[in-house]
Structures are given as structure tokens and as C-alpha cells.
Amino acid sequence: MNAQTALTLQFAPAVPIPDYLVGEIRSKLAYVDELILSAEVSPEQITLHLSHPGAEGGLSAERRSEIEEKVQRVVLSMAKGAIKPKIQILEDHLERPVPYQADPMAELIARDEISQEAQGVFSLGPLLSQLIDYFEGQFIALADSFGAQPYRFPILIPARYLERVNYFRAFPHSLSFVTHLREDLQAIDQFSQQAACDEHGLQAPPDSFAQIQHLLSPAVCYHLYFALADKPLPGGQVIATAVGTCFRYESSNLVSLERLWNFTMREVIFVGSKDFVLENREIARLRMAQVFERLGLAYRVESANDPFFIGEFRKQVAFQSAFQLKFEIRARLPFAGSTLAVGSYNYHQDFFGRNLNITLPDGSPTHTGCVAFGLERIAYAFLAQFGFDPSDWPTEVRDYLQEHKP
């Protein structure tokens, strides 16, 4: 694999994995060793696929036993006295019959749709282009419904931030940091004379860049929570609308459109008491299921977690679970027989309120949430539902399409 030698390691895990946590635990492997390619896990096994540099007997037993051990440490953190969370599910839409099984991506490459730059890094041609302006364009009607006031937010988002809301703690390993040279003209210098790329990336003297102070933000919500904090609410409530592109790494995990590194967001955002919050949450999510029901999407919407990292996942897990903060829009993928989470509808009780010290008319801390809706996403799923034949799409997708034709 990419011109190195492959290696399996198997064995088994140190505890029964159970099935609900097989998905979690193989992708959180893809984060515990740089020489893990892959992972394939069931309750009773783990198969490891390992690159290595081909030297003749391949790894020691010594590194093969850390990398055991790794794993183990995994297994152990998220499946040792775990407690199946129960799923809640609002809406249920999974078997409306949709025309098109076959995986989109291989008419995409053929088609000249998508080019790919990196893992999870995609250029989007003007099929898929026109799908997200047409999703977003129902996204748009559903924030102009509630009066929501636009918003734009900077790509970057400053490391001080995400440290006041625990991001660190939560998600570690999805983070994507920005730096740049040094204000030194030595450091430049050397730089401008050194720097080369060669199969690992950019190589460069390490004493080049500036200490991190910024990162690629993760979500587009939090740039209005930081713009609000420290001070009263204006009137008590705030209803925002955004679109960014957000950066969210997942190693291995990167695949096709599924699950991009950077990827773009719509977002409608609640800021006020906890029934505002709450009441307009479910308003959203009963206006976009006369959409879905009107395109015939099949999806479902289910009471979901986020990934956190492995340290926080079965605490965290268990109290998204119990307050049931995330419901998450899952589009059918016929072609899979899976699903993919294309838009969710969240809820922080008073998280970002205590935490930035956001506060309402009478002193306490404000609730938040929020709808969001991936544009690659959603437009990926249609077209595993629907296919690229225009007589097979929903009548006004077709007629978007013809009207904005290029």
C-alpha cells in the first residue's frame, strides 16, 4: 500500500466489544498509530493493516507489542463496562423508495466531477456545485423563516477560544492548526532555501514556524458564542444564520464525500432560555421534514452523539444520551445499505452560556443550539438516491437545475 509493505496484526480485544461500538472503536484505531492503515474490528477480533518501511523480518516484537497495547488501551476506555445508550428516533423515512442504487462516486470521477487534491481534500465540478446551491437555498428559507439575522465568519479561529469551551479535551484528535514563518529574516531565509516536498510533506528546518495561536475552525456556531461573550444578550435572544467551512480531521477515516477534511456548513443558530432554544429546535426540524418529505429523501432522524476522543467518550456519550442534546438527519446510501449523517439538530443547554459568561436579562447563563447541514454531504446523498438522471429527480430539483444551468 502506497509502495510500502503491508503487515496484518490480529488479535483479540481485551474486553468484548460490543456491536454498538464497533463503527466508534474502528474509526477512533485510525488515531492510535501513525503505521495503522486500516482496522477491522468485530466483538471478538481486531485486524490490524500496518505499513512499514519493508526492512527484511518486517516490525519488532517489540513495536508489534506497543501497538497491541495501544489498541487495548482503546478497547478498554470505551467498551469496559460500557452502557448501550437508547435511540430515540423522531422520524423514520429510511424505506421511501428512491430510484438509483449505484455508488455515485464512480460516475462523479468519470463525469470529471470531483477531482481529488488529498485524502478527504476534493475540488466539487458544477453538478455537485448547483445540488449545494439548491440545498442551500432550503436552508436559507428555513433561517429567513425565523427571521434569522446573517452572519460571516473567518475560517480561522484563535487557540485562546477553543480552549474557554474544552475543545482540547473533547475532540483532540480532529483538530487542524494554522502557523506561519517566523517574523525573522534568518528563519525566512533559510526557509526560502531549504524547503522542499517530498512523499511525507512539507520539509523544512523545524525551528521555521511561529508558536500556534490559530486553528481551522471546527464549526460555525462557535464564532457567534465568542462574539457574544462576556456581556448581556441584546434582548434577551438571538436567532443567526452562516455558512463556513469547517475543518474537522479524521486520518483514515477520510473517505470519498462521506467524510471530507474540510467541509461546508449551514448553520441556523439559537440563543436565549432554554424553551426558546428548545421550541425553536423543534420548529426547525418539523419545517425542514415537510422539504425532505417534498423531495422524497429517505432519512431518518435519531438521537446521536458527537465523537469525542477516547478519554471523554463514554462520560461524554452517556450525558449527550441522557439530555438528548443531538439528533442527527441520516440519508439512506442504497448502495452501501448504511446511512450518512447529512444535517443534525443540537442543543448545549447552557454550556457555551457559563463557559463565555453570555448571560440573559436576569443574570444566568444563556442556552444555545443550533441546526446544521453539510453542503457536500446532503448533495452527495441525493445523487446515491436519485442518480444523474434528471428524469429521475424530484420535479423542482430538476427545474432549479435547468434555470441555473451554466
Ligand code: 5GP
Given for the second form:
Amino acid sequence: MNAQTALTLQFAPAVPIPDYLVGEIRSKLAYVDELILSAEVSPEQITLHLSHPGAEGGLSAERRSEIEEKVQRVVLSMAKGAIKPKIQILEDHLERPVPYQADPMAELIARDEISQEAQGVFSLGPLLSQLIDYFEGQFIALADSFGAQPYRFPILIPARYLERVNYFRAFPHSLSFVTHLREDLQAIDQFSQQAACDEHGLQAPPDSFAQIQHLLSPAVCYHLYFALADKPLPGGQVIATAVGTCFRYESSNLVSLERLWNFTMREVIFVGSKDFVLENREIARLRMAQVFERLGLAYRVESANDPFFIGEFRKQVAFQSAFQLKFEIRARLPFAGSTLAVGSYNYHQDFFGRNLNITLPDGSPTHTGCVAFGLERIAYAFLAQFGFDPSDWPTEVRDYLQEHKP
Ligand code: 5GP
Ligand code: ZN
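Now the other one: the form predicted together with the named molecule, given that the block above is the form predicted on its own.
Following is the full complex, with the preceding chain placed first.
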């Protein structure tokens, strides 16, 4: 940030912001205006840190009130009449003693373990890669315990698929688009002559690019549902597993390894009747509880909601909460006094079955659910709790890394 052009805007929210919405609203403010660099939110006050080109004369009164008006729209839409979701805690091991208290980012940087290519885009070094491999092993063992069928899914996802599952309405802010040059010799020639990067990004003739037909995939399990779409579910039930790179644009919320634009997720996916999905989701949770106990991870499993965009937020969150659709595994980050979702247990009811026309033997739409683990996050949370000295680690992890030394 250029200190000369930094500017602060402070005002009271149109309605008081309940404590439980402070984080959700702060993270949405990143998408409200391109000038917003960061925001601080408390129940009675919003502070925006803005950038603006050219310090001369500051920001016009008109522009300031435009930004304030957009922020108030977010506040009203998300906080007015909001009902506090009841947090249900299924497992509480948050207070398990752990040996490390410091912020692992400083050490990761000092060891050249991470190299940042852009905001939210990191390369990971040998230690993180091996830790991820270790945790992958645990998740694959979970998948194997269900006899899950392995799949490999593409990173691209067709726009029309995402449209079919209402993704544009629910999560527009986090979409990542893909295009290519138009199949036109002149356009390709022009691009190759003129394309250049400056501090704003890639500069190229505006008509270089083809219409967007694909996006970068935001989730793993969707691809299975698309593969099963518009037909009866084979055998009436399916259990599958896959690992994949997922993309969720997070604007200025992209900090450290806690939030990445691209991250890796391992999922175990259940497709079948309601009871089949719910029972297996529960079995998966109980099996993972044993793994986390063995490791001594400090964490909690609690009800949660997906980060729906502003317009859909209130309704969808109330719905997810009422039907207990999502539970998150939240690992403690001792240095921050906070928790981080390293995985989730999800039940989608018959949402995908209905929208994608996947039918059970009785002709009704299938139900789906998935358990999903964020691989970068679990490795990061592990280091935040256990640090970098292998003698402080659970024996099992120490042995794994020792055996798999490059
Ligand atoms: P969900 O589908 O519940 O949103 O995501 C499943 C898991 O993927 C999360 O519990 C988390 O571990 C991981 N995940 C989701 N979003 C991000 C992100 O922005 N960055 C990282 N590193 N992991 C994420
Ligand atoms: Zn999923």
C-alpha cells in the first residue's frame, strides 16, 4: 500500500452488526469496491482502508458516499433481521495441549518452504509437500474404508454446468474464469505483437479473447454429480473419492496459507438415499475423530455455513443451519487464538439429484453428501500446533516423514 494515497473511511453500520456476522461481513467488504484495501468491522463501526490513484484533493465526496452506500447495502442485506444460527458442536477437543505457539508463516518463509507467486498463489516446498502426502494417506485410508471408487476430475468446469447448480447466484464473488484467444489469425497475430504485462496485469487488444465457456473448478464433488447427471444412479448408490485443485477467488481476504486462490481438496463422496448419505457422513466423521485423536490435534467439529454471496446469504445460511447440512472440522491456530476449517462434512439433501436429474431406483432424486479436506490447510494447521521440531511431533508423523525423506 502506498502510504501517501491511503485513506480511511469510518462510519456506523446502518443496523448494528451481531458478533457472529462480523467476520462474514468483513470478508464480503473486500468485494464491494475496487478501492477497498481492507476493512475493520465491529458491531457499531466500520472502518475502510482505501487506496485511490493520485493523492491530490483526496477522494471526491460523491465517491465516498457511493462506497458507503454499497457497504450499507451489504450490512442491511446480511445483518437486518438475521437470526443467529444455533452452533451445534459435535466434537470438542479445542483445548488439547499442543507444543507450538508461534505463527508458522515466519518460519516457512525463513526456510524457503513457501514461495508466493501472487496473492493467494503459493508453491510449497518439501516439508509441506510431505506433510500433505501424510495427511492424504489418512484421507485415502478413510476412502478405502468405504471401498470408495477412485476418480480423476478436470480442473476446468463448463459454465453451463455451474449454471445448472445455481453456482452463479450463490457464489459469484469467488468465480475464476478461463478463456483463450479467438480462433482468428488476425486476433492471434495482434495479440502476439501487442501482449505485455504492466503493474495492472496483461494488456492486450480487447477483442482478443473468446467468449467464456469454462471456469476453474471450485469443488471436487460437482464433477461426480455431472458425470452421473440425467440418468438413473447405477446400483442405487455410489461412493467415490478424488483429489483435485479447486479455485475460489478471495480478493484481499487471501492471507497466508489460510486462504488460497487455488487449493487442493480430497473428497469422499456419497450418492444414494437420504439414509445412506447421512449414515455414511456420520461414519466418516467418527473414523476421522479416531485419526485426529491419535495425532493429538486440537480441533472442534461444529455446524457451519458456506460463504454465500450477499443476496443469497441470509436465506441460505438459515436453511443450512436448520437442516444441519454442514459441519466443519476447525483446527486451533494457537498463535492467532482462532480456528481454521481444515475439512467439512456436508449433506446436500437432493439438491444435486433434483437439479441434475440423477434418480434412485424408485424414480425419486438422489441425495448426496461429501466429506472434504483442505490439504494445504491441514498441513498449515499441523505446523501451527506442532511446530518444526520433529521431536515435538506425533510419532506417526515423524516416522512417515523420516521414511519418506527424499
Ligand atoms: P468447503 O467445501 O467446506 O468450503 O471446503 C472444504 C475444505 O476445503 C475446507 O474445510 C478447507 O479446508 C478447504 N478450503 C476451502 N476454501 C479454502 C481456501 O480458500 N483456502 C484453502 N487453503 N483451503 C480452503
Ligand atoms: Zn463436496
